[in-house]
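Below sits a lone chain in structure tokens, taken as the form predicted on its own.
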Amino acid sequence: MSGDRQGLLQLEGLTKAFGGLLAVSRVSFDVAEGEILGLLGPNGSGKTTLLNLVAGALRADEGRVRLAGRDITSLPARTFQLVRPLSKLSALDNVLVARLYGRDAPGFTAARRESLQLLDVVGIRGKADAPAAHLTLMERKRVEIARALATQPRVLLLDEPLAGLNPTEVDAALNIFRRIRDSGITVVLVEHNVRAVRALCHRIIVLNYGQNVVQGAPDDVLARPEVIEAYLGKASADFQ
């Protein structure tokens, strides 16, 4: 955590093993309110497992997760997960359901108005009446983001949201994430797209073998030879 901001999300010694495999080992860090934190590392480094521990989809063997000072370690899956759209519902109804059951839910008319506004934010208002099953991959991802935002989360967890997108779609998604960042929502992002991480994140943490091995500002961390050569397995040209 940088500066004098207080940690909104706090991880303390999180540990998770699957049989004899230690997937996450005593990982600790804070995420400041309004910060976008990127989690990087090679396949099998524990990134998604760590995100699932924070989200409540997995239960930690050891350690604690705190949100705004409250211990939420033992709570079931939290509402700040990014969930898949319901394929038989329209894009609008997907978002509307999330808004009606999210934090500080308004009445139906206000919820519908806010849901349309969120579809506008993610650039898909023109497909409001289209069934989610008929949308493209990029459009479905936009619905997912709008649904997540509809719950009015304090923390938004994103697990490889750019996977499968072409360069033009990645650029469009980055614009959406910049709007989210500028709105002050706290984000924890697992992503292999280094360009996106560099563009969006205030700070990144690199994991390897389930451990937090290095953290700091994106340019500083991505320039470290051990990150380039060992942890990410990329040629240095990929980080320019």
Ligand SMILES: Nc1ncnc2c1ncn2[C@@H]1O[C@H](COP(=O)(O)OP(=O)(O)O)[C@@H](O)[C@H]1O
Second form
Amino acid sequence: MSGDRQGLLQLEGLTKAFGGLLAVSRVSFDVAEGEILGLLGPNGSGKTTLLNLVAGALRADEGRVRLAGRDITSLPARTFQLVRPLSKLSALDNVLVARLYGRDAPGFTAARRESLQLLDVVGIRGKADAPAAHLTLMERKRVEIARALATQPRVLLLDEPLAGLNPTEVDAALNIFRRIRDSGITVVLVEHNVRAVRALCHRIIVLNYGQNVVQGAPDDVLARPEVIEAYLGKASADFQ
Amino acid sequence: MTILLQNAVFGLLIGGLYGLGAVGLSLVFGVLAVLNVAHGELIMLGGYVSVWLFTLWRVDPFVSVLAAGPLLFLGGAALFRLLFTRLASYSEEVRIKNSILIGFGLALVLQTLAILAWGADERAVTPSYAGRVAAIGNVVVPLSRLGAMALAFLVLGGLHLFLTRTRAGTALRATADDDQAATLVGIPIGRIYLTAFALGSALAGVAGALVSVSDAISPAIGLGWTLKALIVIVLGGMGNIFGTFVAGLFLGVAESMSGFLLGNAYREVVGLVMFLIVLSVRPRGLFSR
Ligand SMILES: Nc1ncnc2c1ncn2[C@@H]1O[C@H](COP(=O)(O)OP(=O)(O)O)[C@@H](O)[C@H]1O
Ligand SMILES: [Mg+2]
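Alternate state requested, the form predicted in complex with the ligand (shown: the form predicted on its own):
Full assembly next; the chain just shown is listed first.
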């Protein structure tokens, strides 16, 4: 299959308008298998919309999405996105249900064992039996990540997973993401936290007004004057 | 003192069935937001399965449980397909309201069909051990009721295992929590709804067969069981199996004690009064956390 060289996930001219507003405009890029791609851009630049198009939660006006060479543009919502937690179920059950209904789901006992391992990966195995509603924001994010991993996605789409965390929590979260990265999973990561993006991503794409303006290695992209001006000046101010 | 204790024991034994009778209704309500007020009629049908098998082939009522459960499971699935499937697409509030109307209609139809099929008279199952008791000190324990209580407890234990240790059970709990989030995970909630209703009906069937062990069955018993189940659910809190069971025991003892202390006319009143008090003071249930 040609999917390998061209990238596991391929976006071709994706376009989405809300009324007269062009939220995403002819965005094209490939994501290679095992790559962590960072998606940056100011608020309202279309990052969330783009993820929703890829996830199938929104229908594209124009353009294609291909996964491993297969056109998935108009398939119903795919489950490799973060979903809202089941608040009365325990942390373990939240992960378990995702594993049981995910790709290549194993039997119950194996799924339960794997779910416990995933809780271990994200560092909240000790809270396995706590209802999701009783967890702190950081703990809930960990559960969400474990759930996303439990569905065994080909591609993991993460929309600002570090939002609302304090610097210590960001450090903890970074450790989790490094482990995820090292497991070889393909990730598209939308994140404002520049430090996190620099630490995790193999490549960065910057969106502005729904268009793909710059892409490249993190250090190159983050050094570009237009990126600093359009985006980082504000974002780094956010994190002082 | 002995009489009090004796009444408490009777209350506990009946209360086990109250708990079992309520669990199915609670499960269906929790997962589907459908309040099936014909639940008592499903219990009645379970009772008739046992009466029938006993009359035809002298089948022991405890064995008839094995038939009543699966039969009502299938019957429940059919009823769901026929009457409740379309409700699934409406908001929770509309679902609850409309399901009560549908349930009342269904209750009337089932009652009438039962009268046509088996007559309006009470029918009883009389196995050889019907009157046997075990004496513990001065307190007498009817063996058939003790057996029914034990089986009710086993069934609830089995239900607990199903809900916590199987794929479908986990999906059932997820759907009860938030059906949209459950859909996003990839759970086919249409199928889960069907399973929950069929399972709730099967539990009613099992409860009915166990009721027949020690009580007479007639087409009219349904409403009483639905009321008891509602009281028990309110006492125990929604969606909590063991809370429901404990609430059942509690109601059984309360009824039996007040029947003894205040006179038999007050048996049922006590349950309804508790129902109202709990609804106004602790609407999430007496035993909810
Ligand atoms: N459902 C929607 N309806 C109308 N406009 C929307 C909708 N979702 C997003 N938008 C608009 O599209 C633009 C891009 O939004 P979004 O993708 O959320 O940006 P980002 O995630 O980069 O902050 C914004 O101007 C936003 O107001
Ligand atoms: Mg966004």
